[in-house]
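Heads up, the chain below is alone and in the form predicted on its own; it's given as structure tokens.
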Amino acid sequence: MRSYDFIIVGLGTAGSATCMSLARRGYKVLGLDQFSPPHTRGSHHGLSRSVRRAYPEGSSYVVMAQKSWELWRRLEKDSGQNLLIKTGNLTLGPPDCPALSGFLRSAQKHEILHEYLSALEVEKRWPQFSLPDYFYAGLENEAGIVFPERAITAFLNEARQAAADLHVNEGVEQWTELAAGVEVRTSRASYQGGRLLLAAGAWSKNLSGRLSAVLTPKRIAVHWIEPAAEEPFSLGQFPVNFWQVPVFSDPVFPEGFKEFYSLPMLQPGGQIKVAFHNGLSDGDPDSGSHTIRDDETTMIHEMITAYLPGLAGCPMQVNACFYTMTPDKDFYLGRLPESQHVFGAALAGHGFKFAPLLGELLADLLLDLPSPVDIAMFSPERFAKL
């Protein structure tokens, strides 16, 4: 039985990054995953992610924003790979919405370069949208897109350049803690670790013990819209753009918004991406979860209808993506209940953008060392009680 001193499940945005991590600094690293990462059976697919340094989620987010940024553009020098482009990033909605409040909270706190315009400002600079006059919009000036497929294959080329073993088609069935590590039973052959990391997204749920009571594993339909006229809706033309719609005794929508976000094509002859963020169903990855109700559909064209005029009609595909959420839709990043030798990562659909910089935390928590950032609100202590 091969033995290791790091066993990593997943081979995702998290599980790649701290696999690069913990062999870069010399460990004995196994990583696995059940199918052959960059896939489109999870949540690291899809072309692009924002990245954003003003963060109504909390401090915490902002610092990590902020170092994140920092880690792409050396991953970027160490792949030869551009995985980071600049772009403009607005946040729409009424003016005391939380997420439109909370980014100017952000933004000024942490004097981060934005602007606050009204409906018509929002409309004369970028006639593609259409505001109700009481919205307003926050710009962060300086945000960015992320190649999730690009970076992930970065993250693992990476590590195995600095000798960890990765094994993909190779999914876990069991595993054992034991008094000085872990056992690790896959569908292959078993192997020996001093301590496991269980980064596997929607799938982490069947494999974490106590840590599934606080996982919900959610599909997303994500909608590929061909333009009609691109150049307004191209890189650099269109921002990336969150919108929080107010809505009214609406069971889908409990929290009384409607979220959904549009990133811009990012070549010639591409698609719009558009997808709401909240109202998701609960989904089973290896189930009939990936097939698109018609209702998703029709709620994406009415938001299409009443925001981006100039995508409605215009030919659409859909896929399907996963979130891990938890109960407060913040990470969970730690050690599991009562365990010693076993940790969870779950990014609640809002973690890609941190994702170098994940991988570093990750590897520091497996080792016991002290965290650069403040982490303690992704703490499973939290969860303690449920």
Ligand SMILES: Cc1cc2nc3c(=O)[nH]c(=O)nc-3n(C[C@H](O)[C@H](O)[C@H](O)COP(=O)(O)OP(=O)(O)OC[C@H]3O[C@@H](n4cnc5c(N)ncnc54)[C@H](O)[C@@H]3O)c2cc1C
Contents of the next structure:
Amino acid sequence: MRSYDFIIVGLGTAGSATCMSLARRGYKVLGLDQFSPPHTRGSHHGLSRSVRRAYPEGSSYVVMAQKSWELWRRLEKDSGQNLLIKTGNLTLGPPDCPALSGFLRSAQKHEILHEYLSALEVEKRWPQFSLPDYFYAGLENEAGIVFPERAITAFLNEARQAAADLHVNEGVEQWTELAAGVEVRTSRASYQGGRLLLAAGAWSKNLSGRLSAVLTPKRIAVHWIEPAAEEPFSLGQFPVNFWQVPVFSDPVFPEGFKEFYSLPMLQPGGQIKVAFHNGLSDGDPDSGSHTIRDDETTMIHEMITAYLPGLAGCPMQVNACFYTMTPDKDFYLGRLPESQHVFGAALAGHGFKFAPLLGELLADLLLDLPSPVDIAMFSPERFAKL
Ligand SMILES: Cc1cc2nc3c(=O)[nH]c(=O)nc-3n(C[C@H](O)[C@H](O)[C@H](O)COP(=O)(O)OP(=O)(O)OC[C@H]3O[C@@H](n4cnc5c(N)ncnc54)[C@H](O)[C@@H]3O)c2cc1C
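Take the protein just shown as the form predicted on its own and give its structure as the form predicted in complex with the ligand.
What follows is the whole complex; the chain from before opens it.
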């Protein structure tokens, strides 16, 4: 049986970056994936992911976003690929909504360059948007998008160059923790490793009963719209935009607001991506969850008609993507409860922007090294009582 220092299950976002980090540090690494990443079955497809630094969800994220930006630029140099592009990022909603008030708090506290704009100012700068008079927007100019498929290919290429063994189309069926390590059985063979990282995204619950209690796959209906007039929605003209729109007594949105976002077209003849970020259905990446319901498309139509009217009536395609949600919407990074050698990673629907740093942080965790960033808030121990 072949033996490794580390076995990584899942070569998507978290897994590919961790393989790169560990292999570059000189460890013997085996990475396994049931498919051949990048692929369109999990959480990392769809051409673009937003990258921003003002992060209402907590200070750790801001520090991580700042470090990640540098690491994306470094990966671009190492791989010779263009991975990150500046577009600006708008957070829009009523001034007291959590996203916008949190944006301002985070930007001020961490001295992130930003502007605060009235509805009128937004519409003057970007006539593509239509805002109720009482809406405001926070603009972060030094924000943008990363290209996820290219990024994962870069992580995997770098890991291979650093001598990682990466096996694709080889699903993990079972793992067993031993006194001094782990044993992993796949569809093809068995392997031994010192430590194991489960970075299986939306399939996490299949791999450990203990994870299934806190990690829920959510299905996102991603709508791709072909604008009639391309220029206003193209790169350089159209910032990434995230909206928090108040709703009253809607059981689908118990938080009291709808959250949706859109990202620019990446090339002529391309499409705008629009999706909801909350009110999501539970999903299963192996089942019919890939089918999008008519009511989901109707809700997107309503949002477009109200807030992006230039897109109303334009041809639209849909596909599914998955978040792996934790109960508090923060990441899950660390050792599985009651385990010595088995670790898990789940990114709660907003992890791509941090991928190169997450690779470093997870490698540190697997090596029992102190973390350069305070990641206590992501510890699985916070769910011990659930
Ligand atoms: C529509 C959408 C938009 C998003 N937008 C943003 C954004 O703008 N900004 C941002 O930062 N984040 C965003 N995210 C979130 C981000 O993309 C995810 O947090 C991230 O990709 C999750 O990475 P992962 O490694 O957990 O999962 P994946 O990248 O899906 O990787 C998991 C891998 O595990 C493999 N696997 C599973 N089970 C097994 C097994 N038994 N054996 C072997 N392999 C297995 C899978 O095949 C897969 O390749 C978005 C997500 C979606 C769906």
